[in-house]
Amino acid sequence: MQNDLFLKNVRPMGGPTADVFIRDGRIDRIGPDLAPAPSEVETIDGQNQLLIPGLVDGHMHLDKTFLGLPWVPHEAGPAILEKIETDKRVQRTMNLSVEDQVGKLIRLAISKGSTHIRSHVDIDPEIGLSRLEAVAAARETFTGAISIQLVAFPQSGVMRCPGTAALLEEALRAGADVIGGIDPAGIDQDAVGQLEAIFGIAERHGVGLDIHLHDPGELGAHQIGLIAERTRRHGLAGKVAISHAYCLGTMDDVQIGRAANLLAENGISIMTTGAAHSPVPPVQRLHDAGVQVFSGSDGVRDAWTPFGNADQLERAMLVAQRFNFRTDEGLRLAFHVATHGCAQALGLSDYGLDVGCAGDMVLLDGENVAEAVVTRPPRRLVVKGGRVVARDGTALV
């Protein structure tokens, strides 16, 4: 019964001491002293460590990590072009495997006990869908230990690059679940065109969006009107997401109190890294106002960033730094966005610690929550479906 497990004595999310059966892949029962499994079960004793539920990366970019190569310095200019153009270039000169990289990535990200990846993936004329084929095939060899949902990622544009709009709607085709995009008008220069373009693909393929928008300023806030009048006419609420958003970051109390009530009412989550290099969107008013907010690791150790272990904890406790959440309820609100936010925003809806959700879940030290954004400790067991996935924070597949 490789998809049933029987944890005894452990902590939910630090409450009292309880124990949890996992059948058929799913939390069967959860309580104190639960009558002892079938003996074909698989039976392990938490010794009253801290069980929460799998961590959620929302946002990753597998498809260009440089993990477990010799150092490569990082080259990349501070604009966003730049940083585009370095890394299609240097990833020209690597030739690597994409899919041996991407497997590496993943590992590890099992092994600091994520249960689920959303990855963009850049397509574009160049390199057409192959990198899209090499994450879908790293996904399907990892069935079963992770769940990962794929973005069409226009990373170059999609009005500057002739031919993108056509190979985005390919790709879902081909294996991805979700349309990507970037920067409508910083990098398309076209913000209703780029917009109307993403949207009309989401709407006749009946999938969501993830827009990364790192336009500073009123330009930003703009696209943001543009993104939730868009969201409101497809019917797409609860299905669009903004990556970065750096412009809330850098609004007036007035401004991001128009703008987080613009984002609730058209259910539109935002993702943040909580970044020390750039304005960030302000989680605490956001999540107040009723806006999901979310994280992920962005790159890790690429061309865009020499940064990055694919830790969701670590994340939280970044996020924790950069709004000085330092109360066991900002810690708390730090959990959520690397935990709750993120599968809310990836529509997870079998997620958590209830009876009847998906038997994915982390067992480790510390008494709290809190306690675990502060000391990120070693994941002592990780459980995905009711599979054992990584023991002692190593990957078993």
The other form holds:
There are 2 protein chains.
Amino acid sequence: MQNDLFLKNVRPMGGPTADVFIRDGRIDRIGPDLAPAPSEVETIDGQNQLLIPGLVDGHMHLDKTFLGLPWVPHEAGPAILEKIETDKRVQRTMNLSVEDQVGKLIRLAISKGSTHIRSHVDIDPEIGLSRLEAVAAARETFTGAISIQLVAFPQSGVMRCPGTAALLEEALRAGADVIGGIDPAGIDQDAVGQLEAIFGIAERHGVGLDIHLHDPGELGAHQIGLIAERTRRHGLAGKVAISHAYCLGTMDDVQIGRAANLLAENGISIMTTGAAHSPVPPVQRLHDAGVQVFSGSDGVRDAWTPFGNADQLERAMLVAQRFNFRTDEGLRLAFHVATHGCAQALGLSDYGLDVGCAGDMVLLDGENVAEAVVTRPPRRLVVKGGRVVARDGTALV
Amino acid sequence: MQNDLFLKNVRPMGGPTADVFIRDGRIDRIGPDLAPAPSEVETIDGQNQLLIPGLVDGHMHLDKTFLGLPWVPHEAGPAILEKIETDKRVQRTMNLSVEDQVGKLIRLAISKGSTHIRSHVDIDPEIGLSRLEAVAAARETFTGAISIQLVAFPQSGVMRCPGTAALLEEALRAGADVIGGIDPAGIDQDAVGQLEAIFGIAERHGVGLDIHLHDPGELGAHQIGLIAERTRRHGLAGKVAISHAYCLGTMDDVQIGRAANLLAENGISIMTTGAAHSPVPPVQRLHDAGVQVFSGSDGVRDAWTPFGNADQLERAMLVAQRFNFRTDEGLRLAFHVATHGCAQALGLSDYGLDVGCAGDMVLLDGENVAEAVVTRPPRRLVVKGGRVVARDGTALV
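Next block: the form predicted together with another copy of the chain, after the form predicted on its own:
Let's see the whole complex now, leading with the same chain.
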């Protein structure tokens, strides 16, 4: 009965007090004054705290973290290519156990209330599928405690590293769920080449795509057009995401209107970290135009960035501050981006606090969702499929 | 002997293990393997944790916070004048005990390791000096636990609210230490009028100035010139600060070079929160030009903003993220802004971890300052003048 749980006296989304009965890992009943669960089911008194659906980290790099190690000073140069080369060099030198490192970061994410992660994992001819296999093995260890989607990520490019396309295809057999891409123009210097390769793989295997697009301004905008065209042509609407898409943050009013319509029409989601130092996609504008916007940690304490703590309520706060969202409506939008927005981008069909949804939820202090985004209190209880996986900020797995 | 303390096994600024003997509130000795203190002096084993000087919050609005109240949805309009009017209306309606509210925020600041605060306090003909008096009374309560500078702040303008200038002058007798100002052009529509008034008061009383300048672009830049001219003319170099100064964030290379020189020559400090949603003063550029840059919370959970938790390590993190400071050098600059930068702007002559400095310090987890900025761990011990004022994240006062 590990996946049955009766949570009484909780306030779903800050509304009136209710009880939740999770049976066999799914929400069986939710509402005020439910009849008590059978005596063999664990009952937890939520003491009228706020109940939210499990947080979703829509963009991690589980395989890169230095978490738990002595401090590693950041040394990557400012350009993307320098960061890629530094990352590879540092990873080579440190020669860490990827599986151990991944486990630390997954535990941290669980302790912060994430019940789902989408992680990109580096694939290239030098390391082959070794890191993907290590992350997939770590994922296995946490089965039932957190759901993890893996993106086969050609960090060093597809066209500039011959053999990568074949590895991406192979990665789907080794545990990858989604095909990645990176700056088809800026990194590969062959936008059409990379996109044809990765869209071809995605269509053949019926999987989604999640493409890193750092290329700025008109160069980025041009590639959004190329991606949209191929999304339509390959019938992948609803299965394609563009991560970062900084170029959407520097468009004029007419350009962003057109881009938003193009993305919405083709069911392309946009992932942002709400980065404070660079232009970022305009979350409210895209959301209003029907584009699914989602968020994630990106790197956590790795060769790319010293920052990050895997807390998706903090991410929602950072997104809110990036756009000066101060009203409850704005704070709820930031929360949406870190929860339902992610769930839709990741294709999670059973996400939420409704009957029939997976029993994935977080209990915490706070009057309502807006306050939770502002205060980011410790997670009192994290429940995954009806199983308590973290308590008072500590993962139990 | 409440102001004597022997802290052994600590790592000042992340360096080698040392001991610190605070006698009569000041650092008497600091170094490796000090002789034990007299037996009547409390000794605390720092267990090799990181020791940093007390954090400084260079810009608060202690009198406005809703901390500890049921959630207050944000409703202020986007313009500064709308925010001013909403703030006044909300404060009037809620009719809170300013002294009680201030106490909550001061305790929070102490728990986060702040040993000094500069707070602006609203002064206007409607409320007179009542809020200043309440904040000054609260300050009295916390004597010895935290140092607080009060800025008589003409939130509603000086020229547009006749009687305000006289109140500002009176405020110095009621406990204010510094004279404030606000958008001399944008709010008062009389830049010279407001500046002449507040510089005159400052010179007559030999006190400093801290002027809110939200006015953007060329309008803000123009007023920086007016402020610099008067700083020189009134002999107030080193005693004038400009808070926010968003206009410094939109200057071209030549303009910011000139402005930075002007600020440095006239000893004018710049306060930034590192706001993610707007242009902000370029911290590295100003610092390199010799301008003192400092940081602060600004509002904490008030009618102006739902955000804020008084944590100046988090502030340093936000400043670092705003400028993409990823190297240790960058993270140390962000830390400097929240510590020594503030101390210099506030004119604290006995600040730091050197012999003779005030015994104000914070003990926390972390290998070094860079890591502390990134992880913002709970403050294990906060010491003010040799007295332990917070432990494990909880204020003891």
